[in-house]
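Only one chain is shown below, in structure tokens, and it's the form predicted on its own.
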Amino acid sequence: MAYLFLAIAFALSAVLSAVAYFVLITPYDPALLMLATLAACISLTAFCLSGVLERHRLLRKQLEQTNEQQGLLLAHNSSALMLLDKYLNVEFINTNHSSLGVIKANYSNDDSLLDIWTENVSEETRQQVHKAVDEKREWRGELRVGDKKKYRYLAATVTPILNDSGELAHVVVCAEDISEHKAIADRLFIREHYNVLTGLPNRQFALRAIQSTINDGDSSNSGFILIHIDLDRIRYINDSLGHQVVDKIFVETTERLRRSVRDDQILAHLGADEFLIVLSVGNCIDEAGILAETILDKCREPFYVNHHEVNISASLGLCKYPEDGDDSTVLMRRAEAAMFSAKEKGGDRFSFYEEGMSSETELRLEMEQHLRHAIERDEFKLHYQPVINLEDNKLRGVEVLLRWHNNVLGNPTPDRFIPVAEQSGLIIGIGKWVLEHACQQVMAWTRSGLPALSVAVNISAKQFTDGDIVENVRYALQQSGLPAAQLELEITEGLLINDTPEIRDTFKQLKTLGIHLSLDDFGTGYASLSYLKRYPFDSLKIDKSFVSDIDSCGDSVTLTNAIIAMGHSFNMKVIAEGVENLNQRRILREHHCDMVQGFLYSPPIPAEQFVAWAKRYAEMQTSQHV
């Protein structure tokens, strides 16, 4: 174009230069006058002629200058593009992309897309592809783009560019990667669906599975079973021998398990100590118990971990599909119920699930959901019951007793909700709540006249081992005022069991609080004397299954004498329970007994009943009535 401009100035340039030589008369010589024009001409020309080529320098720089951008983003764009021809050939592709990159190290530009997607996508998925491009829309969806050893995943858009008559010119396939996000939606997947100890299936996957095998199933034939398994003695061994202990005894548990189920089974962790085994579509009754016997006696094989050799057993319930219900709730609830009855047997064999079982099962979950908000809705209730001295006769202090006051359950006495509250944990919460409630309730009666009581709290072993029990204490003396003197804590034997250096440690701590500690329900359970020579008890507490038939019994009159003989021996206070009559009192009072409870002198009552009942108390003392 330049160069047609130039020739056109110069042609114009001779034929004006002639017309001034030969045309024009004037008194200048008309060589000059011709060489006077051509001379101007020719700077008018090259005049113009710059201002044309410096304004196609600019446009030719701000050119390359878009165009560098534009490479710019392409290489540095957070998704991966591709051009591609009609027969989908790659045309352009910004293989600076990391996406790309793996693309770039395994093909070349005379690869085809259908090339690549051949050996890294699906045939479902290429079939779509294809289809998308055929009608002339768009499509999305997920690539794997790389070999084996190495890939990426891409959320992909492949688009269709049409010309003018509207065929295909061109499809355009823009990429971006999402193996990061993937592998942190995988990483979540199995957070959410698997039990990081064992690597196996959890609770909520083994719902979703069992579920989707009733929805797919046909009438005919799609029956199966599920075996709810439970290892006995777990809490035991975990309390004496720690959870590293028990971690892998789970984990060697799982192993045993995976060799004795087929791979269409599922074998799921359900939590904690509990396993399911689901078993395949078509399995009968008599397969079912013989898998049973089986795993029970895997259970049974000794476990060796860290020098120490623990045996165990397993309780299990099965039930059927759809004999015993057409939900998966339903099912494992049942086989739950199933378990636990198993379990109540004894343990170490299996059960299937009968009407009725699962009754037992679905009110312990419901009093769980009740005991959560039993505290907020104001339901729990203190009740006092006297400690009288034999020696004087003299009120000396109450034992706190839990009562729960909920229409919807009757009223469940302590020995139904109590152990709810401590498989639950809740009884965490709930013993925090009674150790504040009967400091402050002490406090109140001392400063309405009544004489320093002190105040016999239960404190189960969860709380103690599980809970904070020593800065509870602490803070329910400081909040109420109450002197740590007057404060007694009632722990059973069940604890000693565990015998840990952390526990004698936190008896240590509450000792040096100024509390004191009363074993209760001595020769119940568990205790030996060298527990009694190893933790600071202050008082021994004998049961009332000793005490109901002192009166009648000699064998009983000779234990309780040996305990409270045993106690003194300690230099420990001896407190009876259960008294009822006088002649009881008298038996107790001959073996030096210091102190007695029981019906004899008044059950446990409300708070608000128990300042009227001591002062009638004080009363008949000073009137010498008894």
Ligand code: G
Contents of the next structure:
Amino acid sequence: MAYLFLAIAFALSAVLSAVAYFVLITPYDPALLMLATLAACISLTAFCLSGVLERHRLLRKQLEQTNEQQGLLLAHNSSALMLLDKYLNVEFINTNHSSLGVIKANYSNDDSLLDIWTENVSEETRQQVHKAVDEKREWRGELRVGDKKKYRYLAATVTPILNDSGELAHVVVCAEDISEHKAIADRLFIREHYNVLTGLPNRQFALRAIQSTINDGDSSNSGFILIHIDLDRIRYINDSLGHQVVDKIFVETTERLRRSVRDDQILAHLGADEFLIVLSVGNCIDEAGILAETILDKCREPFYVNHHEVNISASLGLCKYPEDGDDSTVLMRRAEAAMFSAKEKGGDRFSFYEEGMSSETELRLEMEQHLRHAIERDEFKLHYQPVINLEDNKLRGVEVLLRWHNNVLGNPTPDRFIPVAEQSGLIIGIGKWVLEHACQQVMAWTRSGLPALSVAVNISAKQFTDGDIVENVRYALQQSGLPAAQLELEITEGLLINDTPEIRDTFKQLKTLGIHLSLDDFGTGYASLSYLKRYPFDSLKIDKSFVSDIDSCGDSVTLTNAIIAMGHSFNMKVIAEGVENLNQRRILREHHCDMVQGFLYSPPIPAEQFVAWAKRYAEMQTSQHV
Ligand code: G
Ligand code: G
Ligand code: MN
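Can you swap the form predicted on its own for the form predicted together with guanosine-5'-monophosphate?
Shown next: the complete complex, the earlier chain at its head.
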């Protein structure tokens, strides 16, 4: 079009010039001059016009391109997007998106979002969002959309858009469907707060409930009493009649205790043969003594299990809030100390807490004294447990587990001494020792002809927050010569509760070194899955408690399956711990778990034994393939 104008303009001016030359030949004729000027003006106008038209064409093309790109982004976006006017009427919604299924079902073009909003979102959430929009602030949070039967969870961001004079013009809502993750989180929450066997709240739940009673400081509730109940002789029954009988005794005990407590009192199953009752007493301390006697009576009644009559008793420890402590962990410890004292006196009785009863604390202090010298006295040893690739059954690497032998204390398990090392800060030195020795050992194996193995080292939260983990790792790698890609640090979820910039930065630095990071004991922690997205984990280790009942419990299979799928969706490898039989391995393989470790292959063993094991394992594999 623009070129056509240009061509016409040139043709016209050429004709006018020709007319001027041939027809009006007289030199300096004013008419000639006018004609020539007219021709020049026309050319110039046509030239400008063609420029404007060309620019317009380019702009339109650009606009079309941008529209197409934005359309693609909206259509293929994993989030649902809505543009609302300032009265929250819908102006635009990318309804093609599946996560808006529920909204879409209720939404017709004439509805304002307000109707959908009022019908589907809780009053409390609505108020929060309205308040944020009124104050021109961004709001982020979870929305539950839908009716009682059919609903989805959305992670939503509501952003007010202001015009030039700072008034609200639009509101943009961006929402992502998190229903699947939420479902896993809810089920994990139940596992983490309730005892699987008895269905009672567990230790973690009890601690939180006690702490919140203390924090609420309810004046009508001037005090309460903790009763720690521990069954006597359970170990003996376990050894003689087996753990199934013991499990039934726990279930029956739960029933008896339930009948003895009121609905408003907390009854928890702390683990194994330990239970806890929290009794609000008002002014009447005697009530606790009476209840303690009743419980002792109930435990003395015979249990009839699998044609056996089993007679046991219980030891009870009581402590009072606020007299004996004003913190839930302190109170729990003191009730336990009182229970130990009742047991020491022969069991089948109760004791109130008295000062000096902290037998558990004293034991910890003694342990700490010995731990202080454990490295220099060469009391630590590392054990190695093989990790196997499920796809080809090949040995992939090892997990390193610390063992301690002390002449006075014997062989305390890591479950006992690691917490003491953590509390005293000794874990920093011990962790450094483990890291260096593990790297050296695996490098020595590589040099002696074993295939290059990955080595997974357990790291405590304290090493992250108080130690210089990045420098320790760098040093261990450099000193041993182990390639960074072969080293893997196992971290538990507990660390990530405090999501601080320092921890994130440490993660980044460790990733820069080239080592792998894995999330250990997954499913036993705090059921917040958001950290999976935020932290660069390479793998996720499913806790052995899931694997142990995977071949007997359908619910564990679905949950394990969901965890594996979720791990993969975050591009993580999934490792299952505690695999003890072929059936468990088969189920895990069917669900595409990547790696396994457990007694089926080998328990954690000393370095010398590991070399022999690895050789035998390789030979067995070769002979099977032939
Ligand atoms: O075999 P096992 O009982 O080894 O281990 C019990 C617990 O102790 C596990 O949760 C494991 O993560 C932890 N643990 C074992 N070795 C170490 C170690 O070297 N450092 C830390 N921080 N924890 C360890
Ligand atoms: O918490 P972490 O995953 O780091 O601890 C591993 C623990 O699991 C160690 O205590 C180790 O001895 C133990 N373990 C390893 N394999 C098995 C197994 O197959 N069954 C059981 N019950 N425990 C196992
Ligand atoms: Mn581990």
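We call the rigid core the largest set of C-alpha positions that still match within 1.5 Å between the two forms. Everything numeric in this text was worked out from a predicted model, so none of it was measured. Residue numbers count along the first chain shown, from 1.
In this overlay on the rigid core, L58 has a C-alpha that sits 2 Å or more away from its partner position between these two forms. Superposition on the rigid core between these two forms places the CA atom of G325 2 Å or more away from its counterpart. If you fit the rigid core between these two forms, you'll see the Cα of E336 move by 2 angstroms or more.
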